[in-house]
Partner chain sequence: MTDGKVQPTEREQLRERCEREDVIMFINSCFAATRQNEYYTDLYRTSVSIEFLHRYVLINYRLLYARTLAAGINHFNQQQIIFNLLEAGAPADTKQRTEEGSLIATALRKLPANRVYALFTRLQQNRVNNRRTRAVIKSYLAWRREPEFDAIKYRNKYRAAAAHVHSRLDTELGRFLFERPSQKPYTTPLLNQYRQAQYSAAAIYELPFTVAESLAQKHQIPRDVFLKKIEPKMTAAEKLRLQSTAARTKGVEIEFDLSRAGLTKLALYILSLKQSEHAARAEELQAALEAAADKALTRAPLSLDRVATILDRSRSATGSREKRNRPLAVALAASTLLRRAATEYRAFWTPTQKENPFELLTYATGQTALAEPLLDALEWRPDLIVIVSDGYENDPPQLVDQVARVYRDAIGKAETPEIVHMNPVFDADHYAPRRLGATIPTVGLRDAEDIPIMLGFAKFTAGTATLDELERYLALRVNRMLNSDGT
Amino acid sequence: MEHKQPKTTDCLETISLKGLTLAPSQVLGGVRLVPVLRKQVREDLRLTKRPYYEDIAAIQIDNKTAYYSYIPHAFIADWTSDGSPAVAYGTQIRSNKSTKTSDGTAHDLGFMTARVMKKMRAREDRNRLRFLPMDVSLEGFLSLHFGGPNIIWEEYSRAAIRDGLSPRSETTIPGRWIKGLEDALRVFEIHTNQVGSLVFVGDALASAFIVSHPDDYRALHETLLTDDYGELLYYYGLYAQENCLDPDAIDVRRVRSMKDLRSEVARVRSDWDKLHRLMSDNLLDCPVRHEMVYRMGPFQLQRFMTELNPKAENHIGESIVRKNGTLEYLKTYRLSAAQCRRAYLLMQLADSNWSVEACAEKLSSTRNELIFRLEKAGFGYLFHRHVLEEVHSKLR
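For the form predicted alone, pop in the coordinates of just this one chain.
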């Protein structure tokens, strides 16, 4: 399966919180939640959750490729094209005969249950789309140069030439495993116009989750517990201590009237907003590679990946963007250093037409050192055994 190039003319080049503000954070142990507030709430896009209860789900990507994962739920997006209020899925009054779903078939295998689906996202009605949150972006990450070498270089094994990177896998942990996150989600205040949260663990940005409508966020708040996170964040949660960040408080010397007080409150809120944007600078307003996944009236479902810099934080995610560029939905996943390293090496190889010598020269290393790095990154199966043995003997 080849990774499709993004349609850059239709896609955002950066993740921008246009029309959104970041409220003062709430901290419990190593978990910091930053409320995301929307200034102008529109009613023409609604998101709801459809739960799945199977142990594993299999999704057919194409005739030769399938995606396997634990999938706790799908998101159902309902929208209108004329700006009129949309009705969230499950609250409409309509005949069941006119309702179709694309959830595939559930199977009970005795030792486990499984759901088999045909598509990662599917249109269920004229203005309704079912998609699998987080898995849309993870599938895009796993399919990165999935086809493998397109030139039969002598180093690569027959299996690599025939099957590419198949099978390709990555490991994640659920949010429920991160110490303190469940308690934080349960006890922290949700603002009236809150539409999302930035989740920090050990003051490292773990994920961002934003939806279009405050009522939808309240209903989906707990899905942060079933989202995927990198293993590193699990350890951050174990060892992180509560960190106090205090921008300048209200200066009582400047307050002589209600107008002064409002001005000071606005200044403090602005300072918090700037601080949280600074803490998220490896995601917000950074260049990203976008791919348009589905066009849904005036909205687009996209997935994206920040520039894979092995020395910085890197994120993948998915978004729904309005025609005017307003971010209506965002869900991100922070790549671990190992995941970033694997993707970075793959991209360098693909950019060098899978020539190991050319790629090694580009990375200022030797051929043997590059093959060793690829083997350590988990791609040893791409090479002939005698090539790996030769590399080991020369580097010993």
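Numbering follows the first chain given and starts at 1. So that the term is clear: the rigid core is the largest set of C-alpha atoms that superpose within 1.5 Å between two forms. Keep in mind the model is a prediction, meaning the values are calculated, not measured. First, how it differs from the form predicted together with the partner chain.
- Remark: with the core as the superposition reference, the CA shift of Arg262 between these two forms reaches 2 Å or more.
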Contents of the next structure:
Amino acid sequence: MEHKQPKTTDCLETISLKGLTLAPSQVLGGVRLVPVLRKQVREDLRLTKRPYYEDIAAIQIDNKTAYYSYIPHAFIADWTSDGSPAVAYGTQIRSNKSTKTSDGTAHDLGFMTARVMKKMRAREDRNRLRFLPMDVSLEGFLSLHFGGPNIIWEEYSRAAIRDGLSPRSETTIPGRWIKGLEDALRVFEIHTNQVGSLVFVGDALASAFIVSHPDDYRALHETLLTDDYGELLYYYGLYAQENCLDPDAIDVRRVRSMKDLRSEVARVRSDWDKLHRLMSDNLLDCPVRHEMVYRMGPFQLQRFMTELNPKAENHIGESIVRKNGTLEYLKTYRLSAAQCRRAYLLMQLADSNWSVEACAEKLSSTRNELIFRLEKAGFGYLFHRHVLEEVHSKLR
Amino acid sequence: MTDGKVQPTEREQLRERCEREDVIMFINSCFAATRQNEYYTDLYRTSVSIEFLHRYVLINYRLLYARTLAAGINHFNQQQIIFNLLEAGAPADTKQRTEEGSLIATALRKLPANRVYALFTRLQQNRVNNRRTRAVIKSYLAWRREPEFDAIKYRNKYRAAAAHVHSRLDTELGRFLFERPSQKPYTTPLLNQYRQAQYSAAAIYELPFTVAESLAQKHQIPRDVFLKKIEPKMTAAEKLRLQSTAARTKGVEIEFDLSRAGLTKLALYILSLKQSEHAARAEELQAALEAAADKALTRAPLSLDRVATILDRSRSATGSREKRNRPLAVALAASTLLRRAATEYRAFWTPTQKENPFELLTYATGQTALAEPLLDALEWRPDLIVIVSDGYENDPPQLVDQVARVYRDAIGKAETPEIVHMNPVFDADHYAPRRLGATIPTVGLRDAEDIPIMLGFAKFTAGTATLDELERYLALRVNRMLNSDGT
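Switch over from the form predicted alone to the form predicted together with the partner chain, please.
To see the whole picture, the full complex is given below, headed by that same chain.
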């Protein structure tokens, strides 16, 4: 049977900020926030948050797989297919009966509270989707080659053959832990037509958050604080200094009249835009692998991952893209170095059909070294005990 | 050395410059700084910063430090200076001592009584009890016209001050402050009233509002009845402060002539109103603002030709919880004042707001972009451009200074209008109100009413005046302050 290729024409090849401008950044301590402005605001996609107060949430992904995470809130996307203005969730008048609660049940376990949900993403109405921000992409990241070895090489333990990589976990830190982020978000002056922010900690891109409507952004601005960040950024925050960026000053020689002065001011503004794009070049205009997650009328919810190069910055994220390719929603997470290392090794291993020898050759190292690396990265549980011990004795 | 002659002058120049900049920085901070939270800096950092600055200037330039009292600085810093001077003890030089003494006495008398009593309590708590301190407190207490009134209104503080200096009080006052409450009547009517008010709800309406308020609680008098009956005893400031409370309390309306309030106070009141009320009463409020501006101008006359202002209404103009909307109120008041003082006037709010006939409908939101408004203002070719902003320019940073410099160098040349930046906010990190750049002189601004003084002071912050001139300016102001009191 002919396998039909999924339609990929309206998927993003790169993350490009078409139709969006980056305004000059606002710095407080080590945190730099870059406002993202949208030139033309369309009203047909609105986002709001629905807060959850439980300590942990468990979400069933399929019969055998569950996803556990701390989830501060879900996003509710409302859209219209014909381009007419959509109304943000919670602002329209309607009876409670028609709203199905797909948010599962909350349990109080005494020592903690938990929420159990059946779905990661649930359609609540014809034009409304509830999804869990950040967890869309983290789920994709965690389930990367989740199945484990598909060829039973002798090195792998029986558990690895049986359960794959399960349980696979990653640790993130809350934004509150990043020094100065809370204050920086508090004193940040939100622009009138601002729809998003790029967060830099120690001038390294920590996260990008873009929505489709300025009003939504204003309401969601502080969610940047409850978001997840890689633990690397916690250290960046500790050591970061306040940095000053200076694009080229106005050139006196080029100014003869008021008109020249005005164009120079505009030039400085566009320089700021360029400068910020340059600072985030590891996310923007960088090839990404993407995957369509959900189709919602003229929009698509997708997740993406930059090429996992252990030597560079790597981001994972999710986006909602309009049919014509305009970015309507973006949320990214910067992987910490250890996290990319893990993902990179897994991908290399999977690419060589889980053969340790072939993979070692590809990475120009020995089998023992590779197994040692995998163990250090936290994948020791994939291998037989005796294999690991042999490696240890050889490398000693 | 052959150039032995040149070196000392260079050194002297450096020294002169250093001294001048220190003192100007200090005076400038004293206009704006308080020990309160600001939008960008918190209470702790502000107080550490301003207290260091006081100490530094007190030790290095004591004469100028004392004279700063006359420069028109805010009450908080006057209080701080008096405290530090008293704590440091009197200087040996007789002339300096006399001048300082009379400056302290005059400044104290001009300060609001609550601040003075707070200062006395602070002196007591810090155990500052030298001869001069005692004399200052004694003479202040003796100068007060109604000691009984003070004793009732500021009871604990008054007692602390009186005990601290061992002053001999009038017998009844002494009994009132230091003895256990008894039912024995006083001959002084006010004290007697206070004694009666402890037992009878009808007697509280002769007392000052703040005292009566707590007694009303004790006697469980309904709020509306209390507010109606106590109204004649309220001061103007209390009436203004209680306008919104009265609006919430059913059936009470506190009569208040809005034009009686000071310009900045009034602007603060206007901004504290709800948007709907704001819009409904716009005409009345606008008239009151203008009347207040006119009154401020008769007190400190100012006439200007063609003035443009750039007014910052970015989000940081909301101030802090303690100084709600203060930067915005100062901007609004400054705009009203300069509109009345200038023959031609234009205001450029940033970020630009929707056209509305009433400036007072403004509110704080958005980023701080000063470069484009400055370009608009320069195109209009005014004689004077006043920028009222907290100085945290972020869209983009440091551009307005470049625009001003390039305009002066390449376009305006000699006909460049004077540009002054007035900053109502103290920046703790830089020990001064935050500057926009080297080209634009920055002055701290306490209230919009001080603009005439600040325009005069701007030449010092611009760095064009010498230390001698500054000293002469201060001496002049000292002279004026001391003599105006004598007459």
